[in-house]
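Starting off, we have a lone chain in the form predicted on its own, written out as structure tokens.
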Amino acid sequence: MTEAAQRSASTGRAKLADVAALAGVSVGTASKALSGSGRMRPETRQRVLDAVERLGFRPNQHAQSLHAGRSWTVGLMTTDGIGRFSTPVLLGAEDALGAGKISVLLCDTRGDTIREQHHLRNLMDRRVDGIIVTGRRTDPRPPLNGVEDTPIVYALSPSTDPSDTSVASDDRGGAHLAIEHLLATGRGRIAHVTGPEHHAAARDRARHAVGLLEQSDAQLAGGRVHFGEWSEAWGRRAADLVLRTAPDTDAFFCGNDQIARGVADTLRERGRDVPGEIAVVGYDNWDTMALASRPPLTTIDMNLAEIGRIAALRLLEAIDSEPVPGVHTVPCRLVVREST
């Protein structure tokens, strides 16, 4: 080792030069293997990353910016100030862009306009690299204003502007693999219980419901989809009204776990046995109620973390000046509990 290596790791404060001439090449060389960037043999750059390894060198933050064009920095701005839909989708994203030592500054705008400006004012001085864009629920949301060339991903609320590139979940697969479970499992008086109407996620997922049954040997209990809130209580009150107008269901399709959990309990109350008698499948795998649940629900996961997954590669994508227009969208999954 040289005396000037010698001498910066003794004092943890080696240089590039330092690791070059322990890795026996030249500066520029020891450049390119960190950044990633030049052809070179893999054991020139191993020989590198070893006397990084050694010397505990770290390289410059702000001097590689400068000279790459790029802060290494990406802003998550999400509408969902209690996190439900928008934490899963931000470790996703972390997990993405953390193998590329990129940080992610989180914002929250709290659905307010103002706030969200303010966010973005700040994510702009900044100089972030790309912004992923998020929310709590899956409507259609407007694009971005005063961006300029910064690329933008928005991730489980889409874009109403076609070119931009979004990450969606896929609600009418979704749809159909809580039916096509039910329809297994021999049930075919289905009841349909959901949230408010003016909500694309109650919406789209009572269309494709609706569409699968009318293609299957099975009915819509009641004949009608019940569109209300986002509740326990909705859940219980729904169920009192099937059970009144369709004594003989044998299943309810909920379109989230609160719901789902809420018409079990009026289930167990009544005296019905589920899974024996009712199934009941919910929607968002939201372990604090479809664990909780009496019995553990049925439900359909959206896969969140790999909504943000997908989301932080398409934006890497398009911060390399390959940008993927249009609606992607992340496949659900059915997890299998005791109330099916």
Contents of the next structure:
Protein chains: 2
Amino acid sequence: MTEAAQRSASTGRAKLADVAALAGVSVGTASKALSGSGRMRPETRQRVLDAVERLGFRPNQHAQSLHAGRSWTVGLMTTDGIGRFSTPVLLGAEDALGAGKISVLLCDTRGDTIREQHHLRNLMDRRVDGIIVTGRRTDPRPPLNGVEDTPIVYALSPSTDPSDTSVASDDRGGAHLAIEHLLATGRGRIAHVTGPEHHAAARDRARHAVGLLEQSDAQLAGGRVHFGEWSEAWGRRAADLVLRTAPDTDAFFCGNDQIARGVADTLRERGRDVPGEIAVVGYDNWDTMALASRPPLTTIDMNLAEIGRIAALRLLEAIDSEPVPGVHTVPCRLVVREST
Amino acid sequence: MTEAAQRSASTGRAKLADVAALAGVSVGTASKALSGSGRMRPETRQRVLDAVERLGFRPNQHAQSLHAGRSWTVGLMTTDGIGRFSTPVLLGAEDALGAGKISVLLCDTRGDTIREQHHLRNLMDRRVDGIIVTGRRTDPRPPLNGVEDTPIVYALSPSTDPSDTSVASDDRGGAHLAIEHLLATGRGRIAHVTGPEHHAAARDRARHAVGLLEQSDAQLAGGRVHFGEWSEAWGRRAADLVLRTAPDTDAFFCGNDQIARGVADTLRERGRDVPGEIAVVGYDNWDTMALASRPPLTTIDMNLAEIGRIAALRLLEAIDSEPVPGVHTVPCRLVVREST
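Form predicted on its own done, so how does the form predicted in complex with another copy of the chain look?
Let's see the whole complex now, leading with the same chain.
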């Protein structure tokens, strides 16, 4: 029996951390096992349930607030509305937290410092156990001010402070999945059309894509990255530009699905066969866009709900025991459709 | 001085309802005037502020929970995830509630009865002051079970029980805005392409559009409504069908922006000039879709954030004084772009 388990057994006040220690798993895994929400090996779940029984841990003590000083509420703060990116993150977090008895207080700061301070004061007044901060962009953001000892996890937009806990998308892995898929399907002259260079999502994906191309036998078509806007109109214009300046291009890797759809439209209207002559890969797996495209788009899915879910589990860890500082990245996944 | 004001003046415990009564406005208006969030005539706001001073009402008593038995939290329950429709409703409600000191507990039931009961029990345990229920569809939904005396307002998806309070979109007004705009711009043979007939949004808009056409000199092109899917692919197929069966059609009114975009794509690809020969009107004002369309779409905006905001104000009324039963409809607005 571990020290923690012995201590708990002697006081009769088992905590989730004690259950986790006895089962030899992280607090997050123990929490998942109890809520029944996460995927794990049946043996792992059984070990946790055995530990629960052995220590007399009662999960519903959450609801009864047996632990003094806990409100069993968590703040979910979005910094710029609830958009296409923050929605799945919020739902993933709500799912992981709500499966237990933790309630989620929703705050929308709309990128306004006064609103942020107003909401933050309100969350502090309500003694939330922790806060998840999320935003629309993947650019790092300054840490929240005035939260004292309340645990915070940053989701999607990581904190600039490396001692904070952040959960971010693996842009490097995403770019590699796209390029490796194009190389594996025999493409050798790959154009990269993406959003504004001052957005981390555009810059990072471009850097990793170009880096991987340089290590391969393939070329970056046109010799440079085409930075622009996150729009279909830019995709349409950029495709014309590439067809003119690098007519032997045989693939486009695009920074998002809107750009990819614009590229696919121009290629079709210029009589170029997709994917026969030219392959197109998008990014985001925004289903409305990717499925309505002609042809439907092969794309990179950032697993946004998983980012929210992991942020929630990291927050539970920080509340129940110790925060894990640093940026935790969640892998992307390649979704193959008819455009490649 | 009104009776309410006299009572308050004598006890020294003014309530928001007393302020509203003295100012001669609704509780919702008084709440808006105090939070500074809503639009109103300056004289109205001044009357409310005068009443506040005269009665010694302190808005921050909200924060101090001077009223026994109030938690100053409200549940925001979405029944089928947070989608394109529920997001602006949620944000409108959060904005109206959060401007005061009311916190919003977010629950996502995902259309699952067990999840709904779980969240509802949790909200009851936390003694929320009220609940806003919203969903993705405009179809009426059965009332929530097991909420006893907690005030509830249904937003977007109205309750089937007429004694409940609901805030819905004015589908009749939206259909009329679209048809009247087409008639005013000289169109006379108007096709209607929309979503599945078992969706209230498709059925209601179609009925009102057809009703208005019957009272006018214009015709429903092809003599029938084209029910199908809420997709671009259906818009593309339906446009081909209409061009074949009613070649003199001079306008399309579409049940959503995705269908309208599909229609516009087919018309362009068949060499038909939009809006020169044929006008196209969408529905939803989903900016990504409406702006990326070639040409950008004239469309109907349901004012979803306003639905959320009004639902929040109706809930505050129900909490502070009496609920107003029935379905309150929020007017739509016509957004004119290049497709008409």
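Numbering follows the first chain given and starts at 1. These numbers come from a predicted model, not from an experiment. Here, rigid core means the biggest group of C-alpha atoms that superpose within 1.5 Å across both forms.
Shown in the overlay between these two forms, fitted on the rigid core, is a CA shift at C332 smaller than 2 Å.
Core-superposed comparison between these two forms: CA of V25 displaced by 2 Å or more.
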